[in-house]
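Next comes just one chain, in structure tokens: the form predicted on its own.
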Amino acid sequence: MSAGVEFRNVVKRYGATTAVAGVSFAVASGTLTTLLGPSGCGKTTVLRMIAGLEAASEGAILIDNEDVTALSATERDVSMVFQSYALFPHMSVLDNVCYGLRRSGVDKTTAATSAQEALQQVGLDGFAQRQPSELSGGQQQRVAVARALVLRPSVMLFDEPLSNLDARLRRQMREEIRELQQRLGLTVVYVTHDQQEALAVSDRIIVMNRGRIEQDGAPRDLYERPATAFVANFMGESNRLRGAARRLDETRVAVTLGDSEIVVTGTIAADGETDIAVRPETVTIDPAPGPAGSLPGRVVKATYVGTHMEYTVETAAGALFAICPRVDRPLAAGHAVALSLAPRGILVVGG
């Protein structure tokens, strides 16, 4: 599959500060790739360089195999959906969606027809004459998507598009964006700092840290096989512990935490002391003494959050944060417990 977007050793400097340090990647046409990372990691700068809103200091940027590094934003075949939606408050929904086409010289009738089709694609048929102030946050976001979509760009860019919405609406809108991208075969580059959002919408995730790519790959690979401690911590909750690894064969490693030994498959590690990450949702909590091979501990904090309990348990390997779906009989602080660690939730992340 051809590359919709390609970065070749791209650097972006602001004076003496390097915001993006020699980044290279390719986004396949017709896929959704998410740039994920904490604030200040360089992900939005990368997105703005794709859009032509920032100029690369070094390297090359290609869109549909054409070098666009020196082209302005208006010369690139991309559309961007901004975090704030950036709708014109004095214009109707239809006029907002028509705006880019009219600026490009498309006649009013043709622009209106295309805008109506775009509104229909995002589920806003019948909203054309409303003002932005008459719409909900989710509806305004759809108008912004329609305005980008109507230009039929080679690449669509999303900059934190759901950050202004409440949790339930965020979930609904991310599903709608994903469905639209797949139905129309769009090439999308999507920026967020929300790990769940990235996991839900992406074909591929590029995790950035301090202006560099920390790891990229399929969502499941990044969550279940993080290459670094940073990725393990950033891709969902994880407990950082020190343990020992003992290689059994090419695909199996015995991990020792305190008095507990767990065989982990599908990983590679050198023998000796190492950093271990443990996913809290894969920890099973039983009353002490528990099954053979479990890790003894004592509850130091218990929190009820509605759908589950959250526990902090002190063990010989260190404090573990654990999530328990059983809320009918919560364990009080001071309760002796035994923790069983599922192999799929144990990640060897460094020496």
The other form holds:
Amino acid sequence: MSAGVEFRNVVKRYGATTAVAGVSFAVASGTLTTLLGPSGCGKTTVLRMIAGLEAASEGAILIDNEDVTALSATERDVSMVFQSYALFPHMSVLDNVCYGLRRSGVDKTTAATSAQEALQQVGLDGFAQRQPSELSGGQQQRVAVARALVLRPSVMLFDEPLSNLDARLRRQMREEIRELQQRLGLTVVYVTHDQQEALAVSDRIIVMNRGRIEQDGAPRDLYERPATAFVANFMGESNRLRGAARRLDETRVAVTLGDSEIVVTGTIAADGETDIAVRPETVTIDPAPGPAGSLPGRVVKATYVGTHMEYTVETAAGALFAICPRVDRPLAAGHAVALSLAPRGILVVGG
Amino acid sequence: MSRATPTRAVAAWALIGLAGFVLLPWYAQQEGVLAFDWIGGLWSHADSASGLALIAAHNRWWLAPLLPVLLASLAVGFVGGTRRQRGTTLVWLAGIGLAIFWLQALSIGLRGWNAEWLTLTLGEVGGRQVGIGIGATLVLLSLLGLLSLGLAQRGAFGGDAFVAGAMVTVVASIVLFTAWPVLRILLQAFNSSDGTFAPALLLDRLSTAKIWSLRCLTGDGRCGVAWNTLFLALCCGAGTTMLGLAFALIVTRTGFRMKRTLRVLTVLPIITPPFVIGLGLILVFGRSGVVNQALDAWFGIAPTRWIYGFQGVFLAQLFAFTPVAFLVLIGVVEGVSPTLEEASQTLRADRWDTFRTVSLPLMKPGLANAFLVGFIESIADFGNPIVLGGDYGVLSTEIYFAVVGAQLDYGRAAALALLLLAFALGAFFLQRRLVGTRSYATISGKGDSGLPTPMPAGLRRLAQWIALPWAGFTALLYGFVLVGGFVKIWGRDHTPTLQHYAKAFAVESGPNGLIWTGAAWGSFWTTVKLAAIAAPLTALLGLLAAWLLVRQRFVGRSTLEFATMLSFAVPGTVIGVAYVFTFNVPPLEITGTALILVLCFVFRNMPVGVRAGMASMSQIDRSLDEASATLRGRAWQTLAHVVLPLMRPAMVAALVYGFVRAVTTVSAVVFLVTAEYELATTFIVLRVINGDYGLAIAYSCALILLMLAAILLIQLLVGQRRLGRRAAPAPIAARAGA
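What would you give as the form predicted together with the partner chain, now that the form predicted on its own is on the page?
Okay, now the whole complex, with that chain kicking things off.
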């Protein structure tokens, strides 16, 4: 598998501050890789360095195995979908989509044909003559995608493309982007701060924090086997508890929470108190207190959100946030319950 | 690799230089290069020889190093090496070439060595040089082109040859046509009249009561010209900004129905030669003006010279410079995103709060720019103070009298000019402090479909109360001027007549078609031609400089920004003297040509293009540029297809201003015109001096019509910026009536 994009020890400094502190990774061709992290973690800077909009202070950047570190944005075979869409407000939708082709020297009619095709691919046929301001946010987003797509770039970049859309549209758009990427076999680098979005669209996720890569792996690995407390915390909701951990062997650890001891996969440096993350959806709530090995508690908050119930339960190990799919039999606040924790939902994230 | 082929561009530029060196005459030709009488003497005759012939046959050994430089540059186009190595080599070659070029051009003049110590140390040079001609110019351009390519290949300016070329063009032209002449005339401040260096003289020249006296405050005498200038400029800057804002708000944010009329009215003063406003004010307020005549007739109050002094100049400057502020501010007011105002209104802010806390702060850079423009226009203004100032002297008139009076003291003029520059500098830094580096990007890449918020009622009334009477008064003033052209003698004989127009613009049909017998035709056509050449150049260079300043990151940005403002801050009188002083000797011997007039127009008026461009460009979101870059748009394509179309208001402002100022300027060109290239304004000034007011007014009216036509043409050609925003809502009454 060839690398669509490769970073070798890339550093970006702005004066005295270091935005990206020595980052290396490779993005396989035809895959969608997400750069995920909180704002200010350097993910957008990395993306802009791929595009050529920022010059790397150190290191090498390769696109399709060719060193492009010294090339400007214009000279690189990438195109980008901006967070603000950056549609040219004085041009029609068609002119926007044609723009890149025309600049590459494609004649007008050919460009228009390709542009129409691209608009069709994003489901916007019939909108060619509109002005960007006459479109809804989702439609503008599609125009931005079509405009980038039409150039058939080696790499397509998305800079938080969905952050200006409403939740429903966001889900729809992310599915469309993923579908488009797989259908056309595009190499995509995608930046977001939304872990759910990242999990949904990615072949691979690179979690960044403070200019460095925290963890790099498949979505499932990151969610289920976070390497650091930061990743565990950032990837999905989790309860942070303190508990005693005892090393059993190379891969297993016994964790004590309240009265119960649970054996989970993981490693620790030494036995003793440690940080433990518990995924709320792996907590099972039993309305009748009692079964052996369970954690007794009391519901302090119950919230109905349509598809499921959300509970906050006070236990001996601390307050636990739990999700329960049973909406037909909600528990009121004050109800005594027993919690069972599935081993796969318990993550030992460090001493 | 890159799609561009830098090596071919290098070879092309080197070949241009070589062609200029070998095939064309090096020096300027007496009859102009288009006479082609030089062809025969290209080798044999020293005056018309090419550079190559001068070295080989005419003993001009100092030109010899240029040939290997050009040949080596050509070779760089064909040898290998990395891009960076080639770039470094080119930068060195071009740098050496430019150094040699200027060294020889500046040190060897009409009488051999230009300085005595050179003759003493190096002996007689055995040759003399006149101004550079087409051949030398091509070599110079070639070296600058090679320098740009070299810089770009070294990776400067994002490796983009166009950006590097634009930078070199802007910097080189500003150095050559602004910095150099201004520095030469300012150095004169340190020289005694016979040309020896005497810095102590500067202190003498500057520390007189005539400049710094504060006696007008205590009531026993006049204040110094420095205080006068400063006070007038502050009043003018504040006044024009306020009026300009009032007009801009009415035109863009209300349903006011006579918007178009208002637009024309506010543009009228800008297209008026400066002395016409003065003349009009005199027709109204002067001793034989209507106001004084009426007061005399009805109340027996004796006519006064009330208009002559601060109030007269201030009033005239308000009329003259409000339109500039308006042109700057209209783009700014239009650029404020309606969505932000809507957001504010949803945040419990009423219209007034919205205006005060959102719209106005967003306009702050534009307001500061407008103020700066008004301030600098005022201190550089010459026409109004000379006509209306009376006892109220300002620096620019003081400089004028230092040069043209019995004194003919270039040193004193230069010292006063230094003071003016200091004021301009102060305004510049004040503006930077006020505006700072905050971002006010409000035209983003997202479609913006908000409705412009109507102004709060109180503010709307205020704006209308300020602007509408002003507009009315303007109309009145012009009415008088218009009438003045059709009466025999204003104030004495009001018999209607067409004689003034006939005298100026008579056309007879002769045997070979029309004969332009009117006295004004010659200067009229020269003015139109030169202004039409200068305006696009002014706009191009101004917007290019603005684009570099706003969008490119490079060392020396603020220095360049200041340099573009420099020629604006220097009063026209000084620029005119500086140009004559600098360009009547080799190497750039262009005094008396049309070229020097065009150059003077371009470099004096460019700063408005720069300011308008910068104000407008800082409102265009950078992500649009970046989107274009990632879509394969090279820098010049981004400029042409994305930035410029979004900057149409600024483009109109720059074009209009470039044309209009070229037509109306007096102070700078009064030193530069010749019998062959006489301009409308200087022609009119001569008529005024001769007391021929009728003809002067008639000609001025014709000029105003010409410029109106030009402005409409420019607006038509450039068109409006299409942002897809909806227009401001029509007033309820209008909608109900429809």
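Residue numbers count along the first chain shown, from 1. Rigid core (definition): largest C-alpha set, two forms, superposition within 1.5 Å. Every value quoted in this text rests on a predicted model; they were computed, and no experiment measured them.
For S39, a C-alpha deviation below 2 angstroms is recorded between these two forms after rigid-core alignment. In the core-superposed comparison between these two forms, A60 has its Cα shifted by less than 2 Å. Once the rigid core is overlaid between these two forms, L184 does not reach a Cα shift of 2 Å, moving by less than that.
For P330, the Cα deviation between these two forms after core superposition amounts to 4.1 Å. A C-alpha shift of 2.3 Å is found for R246 between these two forms, based on superposition of the rigid core.
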